[in-house]
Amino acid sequence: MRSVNRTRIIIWTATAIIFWLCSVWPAAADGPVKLNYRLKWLFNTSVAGDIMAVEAGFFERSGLDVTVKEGGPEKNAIKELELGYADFGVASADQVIRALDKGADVVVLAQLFQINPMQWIYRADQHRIEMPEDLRGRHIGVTFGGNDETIMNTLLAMGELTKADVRMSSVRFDFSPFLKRKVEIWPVYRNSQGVILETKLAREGEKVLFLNPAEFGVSFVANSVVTSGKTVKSHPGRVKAFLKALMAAWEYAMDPANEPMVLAEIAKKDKGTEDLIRMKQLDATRELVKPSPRLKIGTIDTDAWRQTETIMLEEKQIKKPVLVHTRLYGFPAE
């Protein structure tokens, strides 16, 4: 009888070990693990690391077969995580916080941008903006309902200004109002539209400056890598393998020594952008993703996440505190 019980214990133990190995080991016995990774935007220089994770073999060497899918206005990585269409994705902090406010099970794995690329461009021949108070009386473009409006409202509050102290206009994808000087200060992503406009105006003999909210203490977090809490619990090894490969690819993509290969791979996917613009966009992306050589790409700025949540609460974009710091990978829950 004891022999039978001992045999059962051995079988149960072996079975438990097998199930555990299946959950934590990134690659299955029959081949690489197939995963879907949904980006926030289209293939361009701002997703250089995501592109190189596939093209330079970082995912493959980690035993992963990852399909990287473009994002866009109609794509939402967090919703796709919930529906099971994606295993990992990229989302901005405001998307994460709104989702948590609605009860979503989302976890932040890595923060891709240490400096938010959402900034404002204006001409250098205009009064320089050195403090929020300098926005008084200026004509500012914002995307009403977008996170740039939220950030601008925060800057105005810091300068003890109200919307009555400035003139705000709604912006679209058409840059004409800015180029024709109908709107002074225009919202751009510093490493994409910002580079395009800066280059265009430089060719016409005009210089520009950028209003970076982070310089005034507004650290509103941008794009980060996310997954579901269920995935973190059920497949910890898979999560670690994916994250390690992806961050290694981003480090590779941001290394100036690898620029020729990185630009060549980006050019295959972003054929509508000229070579000079792509090169400048990569330089700008490098400054936002890895502003310091010693800074590890993917580092999560917990204080910035807390501030982002506070700003959204003050702007009444969420109904209640969501304790976003407890949803940051590796950070202990309260």
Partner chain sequence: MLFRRIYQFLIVYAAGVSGLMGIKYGVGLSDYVIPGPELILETAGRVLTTYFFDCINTLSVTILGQLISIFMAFSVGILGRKSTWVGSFIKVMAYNIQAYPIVALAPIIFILLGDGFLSRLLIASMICYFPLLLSVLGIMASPVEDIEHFYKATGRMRWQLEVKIRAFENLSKLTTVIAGSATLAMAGTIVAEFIAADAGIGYSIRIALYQSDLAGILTALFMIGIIISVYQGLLETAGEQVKTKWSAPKGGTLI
Given for the second form:
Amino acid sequence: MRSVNRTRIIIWTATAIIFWLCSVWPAAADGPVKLNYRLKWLFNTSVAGDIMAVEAGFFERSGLDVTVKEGGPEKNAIKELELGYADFGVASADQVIRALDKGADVVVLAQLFQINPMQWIYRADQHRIEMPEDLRGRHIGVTFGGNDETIMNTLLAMGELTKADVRMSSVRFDFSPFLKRKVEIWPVYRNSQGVILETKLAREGEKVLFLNPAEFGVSFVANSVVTSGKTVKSHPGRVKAFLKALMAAWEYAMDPANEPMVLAEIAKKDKGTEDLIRMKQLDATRELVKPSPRLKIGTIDTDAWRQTETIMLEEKQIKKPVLVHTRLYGFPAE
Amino acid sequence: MLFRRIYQFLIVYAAGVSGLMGIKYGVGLSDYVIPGPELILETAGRVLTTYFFDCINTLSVTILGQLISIFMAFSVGILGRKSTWVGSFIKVMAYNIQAYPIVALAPIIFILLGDGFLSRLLIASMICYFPLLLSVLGIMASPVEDIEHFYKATGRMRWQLEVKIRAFENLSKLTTVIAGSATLAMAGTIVAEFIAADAGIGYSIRIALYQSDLAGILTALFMIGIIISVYQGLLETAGEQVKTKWSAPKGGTLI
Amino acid sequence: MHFECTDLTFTYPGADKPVLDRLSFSMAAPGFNAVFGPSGVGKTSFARLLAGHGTLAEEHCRHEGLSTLLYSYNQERLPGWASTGSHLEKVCPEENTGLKDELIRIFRVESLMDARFSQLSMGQQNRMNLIRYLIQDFDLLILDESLANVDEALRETIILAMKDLFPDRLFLYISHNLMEVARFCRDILILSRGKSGTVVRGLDYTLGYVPDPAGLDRTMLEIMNAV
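The form predicted in complex with the partner chain is what I want next, because the block you gave corresponds to the form predicted on its own; please supply it.
Starting with the chain above, the whole complex follows.
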């Protein structure tokens, strides 16, 4: 009786293992390459190119089967690369530099944003900020611990100001302190929250301005496409194919001629935003991703990366230089 | 009780960190994904004092929140103990509201009250209030017939006496629930701080998370574990003392 | 004065058969009477029906002059937060303080006044519980196994003292002790399955009684025949 039971257990276990192996085993070798691509944020207009890479068939035409996964505050593409959950990802420059500081094997393939979308919004009826010194005495919102704090500290340093010269408040997802005028200058992603706030206040008859740190010489790099050094070495062809398809998709998405199709695809994934806002967000994203028609999307601004590293060193965000410029692989030539 | 809580936590924590180290060195992960012992110690040395005071800040909100929820739970539990329509209404309301995840209400609370002390206090109180209320309602609505019969039969029963009898007879349950709710209140406060506050250990964890600083998070978890173990241990010890004091003979012959 | 019930029927919700089926009897009051019968025959149900002041008992039972009914049973407890002496003091009407002290002496619990209830033996607990009922104002006191776990000699002392101290009250003593019931009770209501209730006259011994072995045998036989 006992041996019958044992045999049954062995058969069931073996069947379960076979089923499991079947489900996790890679697809047939001659099929398209299955890849995971982890975004930094949720599906919205600021990832238009990533959405179009799948929906307009750019990846498929390159022989790649890419699953684009939404990001979020708790998601970290670089960690997923190392753990093998993702093959490619989007990470901010501070994430890349921090990872390098802690020994991660990460390389930058393309810089999606030429201008950092992290900016500050303030009302046009208030004193205009034309130089960092104009921040003196102002009530500024920052995400303590976030890269906007690092950028603001750099701006203050450029204006020879200290934290004692301004009033800083911690900010969250809730804009009400700004809307209620409790905080004057509020950090936003220019192409997403910035558009929403600008539109909302315009409806109330209020005009806004944006403080773009890049205008004062603070070029802190934002989102970039990353992968692991190991992937670049072991699958250079795959990396090239992926990047080529992705960048082509971004060019397509940023082309005003394709706007109706692109907006329609975004609308399928970002249902909570109204059409007008999505349209304005796409315009804003275009200005940040492709500020001039001649500039190829994905171009890596090495000087900006160096400056980002320097800022992080000065702000004691990293302990030692990581020589980030040695990890910038750039857009592969045709 | 107190020391047992602390060393139990230390064992669990050490096991957790050892597990992480096993994965780190087994798979060959960088310090960015799982920090090594050296980085953890270096980070701990840097932030331990700050995190200690952050934890104390969180604990102060926790204690206040828990006191409010205990007071509320007993008030409502005593009101809802009768099988009148008011009692039934309170019970039905409590069962239904407790099924709702309070954390989901956090954004509304932060919008209405801002991200200061009041929001943290309210969320902490709400998170530990409902489990407490259900326990208190359960206890207060269950007659202790063997004791209460005499007082009812002789017309001596008053609501204060009824509450006293039921509380005394369920003292162990009540002290366990109150000690257990400390964890809930602490968790509530930390979640509140994590979502939207500008102080406390939850806020520090969020900053560490922004910076992918797992060593900082591990240090914060260590501090939280120690502080909550001490707090729970103290609550349990206090509960034991109340029980001993309330039920111990003041002389007389032991039979 | 009589205590009577006519056609008292009671069925527990969800039960098929009634636990009390057309119970009819009449017994003298006041006095130390008994309810006797095998386990599960409905003695406690009957007692609780009477004490519960339900409409059923009011419709079917007549007990003129017996306005205050109390029911005590052997698993009752005193709260544990204070000593038994303190509890007795709290529930004792001022005019009964002397009676309380006398009962404490007769029930032999003087040394237990400072102890907590949970520290007492079961017999001691039952004695302590009974004292607090006896010092209340009552006309009818139902004693449902209220002297369980008390030794026989002390039980006799207590019963005789109760009869002596409360001659104008009615007691309904629920017990399984045939000899005790036969010796000390006056009217003994016998409950048995399928019968509507028979009342047997007991020996009703009082303080300083002279034993009557032949009469006891006769009474016990009569009770056993009625069961």
